[in-house]
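Let's start with one chain on its own, the form predicted alone, as structure tokens.
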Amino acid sequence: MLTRRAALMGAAGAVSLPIFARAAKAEEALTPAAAPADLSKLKRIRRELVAPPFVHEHEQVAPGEPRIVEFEMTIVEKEIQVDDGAYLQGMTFNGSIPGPMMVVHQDDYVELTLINPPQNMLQHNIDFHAATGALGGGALTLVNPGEKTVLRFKATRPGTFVYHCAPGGPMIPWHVVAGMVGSIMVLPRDGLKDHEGRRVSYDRVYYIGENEFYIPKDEAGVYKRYGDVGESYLDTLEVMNGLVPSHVVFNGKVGALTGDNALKAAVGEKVLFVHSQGNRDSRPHLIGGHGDLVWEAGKFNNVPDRDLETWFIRGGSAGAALYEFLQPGVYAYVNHNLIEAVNLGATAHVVVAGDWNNDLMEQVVAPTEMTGI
């Protein structure tokens, strides 16, 4: 495997070797020596992950005692078209950017089978911000191409959390900005609560993962395109270190959640928006709507804020906002750094069906030509 790892990076091979060595040593040092936990009496269920912005089937209130919830996720290295003429050598969980959202309840056990197929070039792992110990599981899940591993952890804290790849050293930010980031939602066993402790529910949940990409350009200002992920490393590293992204997008590319891909809702529906950012701060805003209840830091033990116009997502975290749509039409869900929303791509649309309410807003006089000037 060492020869393969040296070759996979092409020109960056010599740089990559000490990085991989450090990652392997970290894994060995943190491998625990303890008797296996006896969870044989717990019920097991299997959830099939779906690509964002959608979320797999789940209950909002836990149906009984804690369970072991099984997931399987495959790492896919592939080229992704981010915009016209702009291609990313992406690294993904299950082929999507962001990776799929997992949903469990507090005190459930998450059991993930993580697969790194032999056709991939790089080592990968997974760090769950929802987990406790071993670098969020990253120290126990480092897999080379052609390997798989199974990690189980207890979801002790309710909320929305980021997960991401963290194989060690400079590989960590590169893998994250190449797409290897996702989210897990740990619901309270008795469901979400409002600011007065009353149970609230949602009719739909949408997962919006915000990513910034650093796609290199040539001397003529044209985006470069690479044959594989290893070939792209050195140029991408140089752009990354400048901290100026070429794109800031929702769900992997410009326009991923607009046009035919716009999110859908109806007047009277309550929609839970889960928003994650693995690397930079963001500020979601729903143009024409509000955050009725907002768990800005994403942690459901905390009392939600109310009636927010814009909320803050810290880099390396996920937050949640619940809104009941009251008017039909097209709503823009944006990063309210409007330069990033309009010029770099961080915009989604929600198309809402239903009847207009003139009591909430009415066009008293339509635009007409002014006279007498």
Second form
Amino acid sequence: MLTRRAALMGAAGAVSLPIFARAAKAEEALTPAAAPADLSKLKRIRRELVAPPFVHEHEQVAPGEPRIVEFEMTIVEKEIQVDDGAYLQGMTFNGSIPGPMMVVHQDDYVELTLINPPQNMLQHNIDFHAATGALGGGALTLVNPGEKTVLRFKATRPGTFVYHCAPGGPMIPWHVVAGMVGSIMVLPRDGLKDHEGRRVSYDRVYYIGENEFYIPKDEAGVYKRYGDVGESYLDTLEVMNGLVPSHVVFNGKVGALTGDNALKAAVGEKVLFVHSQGNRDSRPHLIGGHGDLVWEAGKFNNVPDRDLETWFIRGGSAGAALYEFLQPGVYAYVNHNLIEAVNLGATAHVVVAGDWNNDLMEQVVAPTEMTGI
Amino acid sequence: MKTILLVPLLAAVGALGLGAIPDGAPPFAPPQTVTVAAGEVSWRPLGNFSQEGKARTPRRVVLAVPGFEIMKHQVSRDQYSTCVAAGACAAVPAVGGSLPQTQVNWQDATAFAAWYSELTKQAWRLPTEAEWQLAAAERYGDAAADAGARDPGERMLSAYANGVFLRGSAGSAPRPAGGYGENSLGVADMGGNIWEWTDGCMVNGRLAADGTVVQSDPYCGVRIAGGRHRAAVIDFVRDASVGGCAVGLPPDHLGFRLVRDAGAPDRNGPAVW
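Now show me the form predicted together with its partner chain, since the one above was the form predicted alone.
Shown next: the complete complex, the earlier chain at its head.
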């Protein structure tokens, strides 16, 4: 006889052992005991997601009563070049690493349609750290290739949160380090507030998704390239388990946010940087700038830290830093483990237009030969 | 003259430059060369210059460059590996095949020139900066901040914008010899994604009111690599692609080609062969 507990364990087992998921499916049809929530009176709004570092259009202060905010994401398995001669068998939410950032307000309902197209090889799902229950939605969203699912959750806590794929067992870390991680920002209904509770706004928001990759090398030390994602698994697992990444990058590849794709800002603009890392600790630092107000753990009910030089992003979280640019020039936004920033890739550039302020900094003596020494 | 940093390990690598030279046939076919006729370049040194205590970019001046003979292609991995096998060059990570040799530092390139000169009884050396600029012709690039740029923010933004423009589609893996085509002088692959070591040093100095250099001093622990935009790279660095300044645009790959001086013993044959 199948007890309730055994049935639940069975469902959990299916999640942790995805290879059996298809066979177990027939027994998964657990009828919810509670009546469905009646949200028929709520307004709906559909948001089209955009690829990071950009963020879809949104209001900073909620325009009225809570809404149902609809999103749609398609999972794309594809090879991605992450550096010269280095290719990742990537898994992505909506084709980008990181996945796109969603923005809603506290008490809104997030309604996500998640599509796993038939061209994909693997099962996927989504675990929202912003959601409550059912493994963040992971237990309700496991989709095989050729399936789609719709999940709705109430965004009860304001803050920046990670979402990621978590299809069970060793698939979980692999899918995450293959790129399946993104973020959602749940804004307070009346917007962000400073350390004294005064309302603050931002002129721009950039989403910096940091990912680390573990790309196997052959005997000659050359990065290996694989025919498909399945073929890459065993070698990748071995490198992953050594915990030494081959690349640490922003926006999916070395140099993705530099040159023509450098972030733009101007003196006097307030820029909100949302930084996520799904798997590993990071420590953002803006070279030549600061964090005016920093929600290091990303949760807006906490008083923001002020004037930070470097802030800490716990692996499996997203944080937010607000900064008003005061000086023109080129800034480097880095992971201040400088080995990871410079040698492994975790550097972005911010190109800031405006007039130089000699009160803040002035070159008194340019580098010159010492005399009389 | 400032003190040049000498790293003991590199001194040892340099000493290998006098490795045994095998007798008999040359280890690979003589490289094709191109004779570059004497000409003029619009020149400015690369480094830190100041004017009344503020960082400034020197104004360009016309510099006459005597003619010279330069390798048509960059030194290949196969050619470099012959030097490694002879014990005269340091082993480097990029090995095998006909691709241009990359992941070489200035010391490696210099050691190869010394070995190949000894082997062929000809005078091979790295080009000077001005020679490289003349040979690069229309492919020469310099991302220095515009001479008119004055405040630090403007200088940073100007250099960055120039670098981004010059970079264009550079990046990605090295191409086989000839992959970036020939320039108007028939020199192949100038300004591709492999920057080339020159004999030039970083220079610091002062500028006159008209922007010309009135005093300068080379710092040769940092050498100049020619490419889409000139790069100043520390002489023991083999891969600058991830080793640039935090906000700079670093070279993708480091390689080299050599100049052959006239008048060396045993020199014969046509200028281009």
